[in-house]
Structure formats: C-alpha cells, structure tokens
Amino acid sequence: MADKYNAETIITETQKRISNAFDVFDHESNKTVDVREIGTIIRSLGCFPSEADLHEIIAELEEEEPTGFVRYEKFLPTMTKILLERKFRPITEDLLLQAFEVLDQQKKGHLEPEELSKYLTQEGEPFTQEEMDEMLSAAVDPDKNVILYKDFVSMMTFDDTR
C-alpha cells in the first residue's frame, strides 16, 4: 500500500511540475505551445536531449498535420515518461570537467577560446557560430582572454537536487 501510495505521489508531482513549465509557455492560455519552445520546457524540467533527440520527441508530440503548436494532452504523458525514466540526464560536473581536461594537452588549466570553438564546431554535434558566440561571451575570462574551465564547469553544471 505504501508503494503504490509513493508511486502516485511521485506521479503527481512530476506532473505538477510539467504542467507548470508547460503554463509558462501557454501564452494563450489554450493548453498548447508553440513547437519552438518545446526544447525549452524540457531542459527547464532537467532533461538535456540531444538536438537529434528533441527532434524525435517533437516529431511524437505533433499532429498527424503539424500546426506549429503542441498541445498540453499530448506532451504531459510523453514528459511524464522521459522524466520517471530520469531520460536525458544532464552530464556529471566530474565528467565535464575530465573532457575539458582532455582537451587542455598541456594542463595550463585553460583553454583558448579559438581552442574551444575549434573542437565545437568541428566536431561531434557541432555549435552554430550563434550558439558558440553565446557561449563564449559566458566562458571567457574577460581579464586573461581563456577560459577557466574549472570555474566555467561549476557554472553550467545542473544541480539537480530533485
């Protein structure tokens, strides 16, 4: 009885929180969003897809004839299961930090910001010149012109104490 009890809980209260992110968004106040502000919603519930990924839950969540909105029936169930999945959990501070270690061969404990665009948008998932400049204008140190990455990691990293 306990469990069940604690299940349902826990149900409702990961569904409280995405109807509140969803509310956000719902300038209408018609239950539904537009499709651009889906990535959003998701990443402010914790959740950190990749762009491939989000396109997919996008693609799932639209109408058999996309209108450019999702509606709040269609996108609670889906981000009800992604959340008590604990999908697309955001990366570890350790392990962000042993990446940019790797990427700092002479362990100066920086990195040059034309170091970093280069490896960003060259390679992997690679940053739009937009989303890198972004990025950037958070990371440099304005005083040394690096980016420290130790104190860079502590800011970007998600505390998720939920």
Partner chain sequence: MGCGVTKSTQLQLKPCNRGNISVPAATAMRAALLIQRWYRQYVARLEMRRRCTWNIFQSIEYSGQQDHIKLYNFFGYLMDHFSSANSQRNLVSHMFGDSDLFLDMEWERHVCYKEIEVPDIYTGPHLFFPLTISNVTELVDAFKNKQKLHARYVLQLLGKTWTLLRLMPNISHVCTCKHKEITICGDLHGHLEDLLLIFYKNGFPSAETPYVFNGDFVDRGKESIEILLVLFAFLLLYPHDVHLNRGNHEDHIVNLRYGFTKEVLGKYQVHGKMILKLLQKIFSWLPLATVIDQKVLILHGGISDKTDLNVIAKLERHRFVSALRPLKRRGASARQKDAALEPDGDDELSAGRRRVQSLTHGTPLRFRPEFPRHSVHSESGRTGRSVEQELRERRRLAGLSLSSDSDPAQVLETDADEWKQIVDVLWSDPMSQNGCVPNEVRGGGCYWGPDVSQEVLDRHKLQMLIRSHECKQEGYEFCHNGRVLTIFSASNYYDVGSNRGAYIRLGPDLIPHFKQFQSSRSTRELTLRQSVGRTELSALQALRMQLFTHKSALIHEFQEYDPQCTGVISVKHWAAAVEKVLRLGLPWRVLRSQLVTSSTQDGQGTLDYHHWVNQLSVIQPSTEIANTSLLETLYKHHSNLESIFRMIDTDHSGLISFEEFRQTWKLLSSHLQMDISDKAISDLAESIDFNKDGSIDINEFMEAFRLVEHSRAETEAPPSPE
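Would you mind generating the form predicted in complex with its partner chain now that we have the form predicted on its own?
A lone chain is what you will see next.
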C-alpha cells in the first residue's frame, strides 16, 4: 500500500514539473507551445536527447496537419513516459571528460580551439557557428588560448548542483 502511494506521488510530482516547464513557454496561456521550444522544455527537465531523438519525439507530438504548435494534452503523457522510464539519461562528468580526452589524442591535456571546432562543427550532429562560438567563449582560457577541458568540465558540471 505504501508503495502504491509513493508511485502515485512520484507521478503527480513528475507531472507538476512537466506542467511548470510547459507553462514557461506557453505565451498565450492556452496550453500550447511552439514546436521549436519542445527541445528546450525536454532538456530543461533533465533529459539529454540527441537531435535525432528530438526529431522522433516531435514527429510523435505534432498534429496530423502540423500547426507549428504542440498541445499540452499530447505532451504530458509522452513526457511523463520519458521521465518515468528515465530515457535520455544524463551524461556524467566522467563520460564527458572521456569524450574530450579521446579527442585529445596526443594527450596534451588541452585542445586547440580550431581542433575542437573542427570536430564539433563537422562530426556527429554538427554545431552551428553560433553554438560553437558560444561554447568557445566559455571554454577557451583567455591567457593561453587553449581549452583546458578538465577545468572546463568540472566548472560546467558544478552548475548542475544548483
């Protein structure tokens, strides 16, 4: 009995979180959000989907005749499922660090801005120039003009504790 109560509470709490996040982007207060904000909403709830993952989700959420908007009634069950199943799990600090280390094949302990840019704007799901510039502005050590990725990772993940 106690378990059931907890499960229900968890679902209610989860749905409250989803509702709050959704409301932030519901500018007209009519329980719809622009489809382009869905990625932000899902991520802000602690998920780490890839762009491909997002495309799939959005395809599911869109109306048969796409209006450019997603309705809350469709979003809620989909998002609840995602959260309860813990899909798109967070990327840990270690894993992130490993990714940088892998790119730093020469084991320099740092990466050149051009190096990193090349990888991130050409491989995987490439960054736009704007995304790349924004990341570099935070990542590049201004004195040495390199990315001290170990420091960068710990600094960025420190934020997660807020």
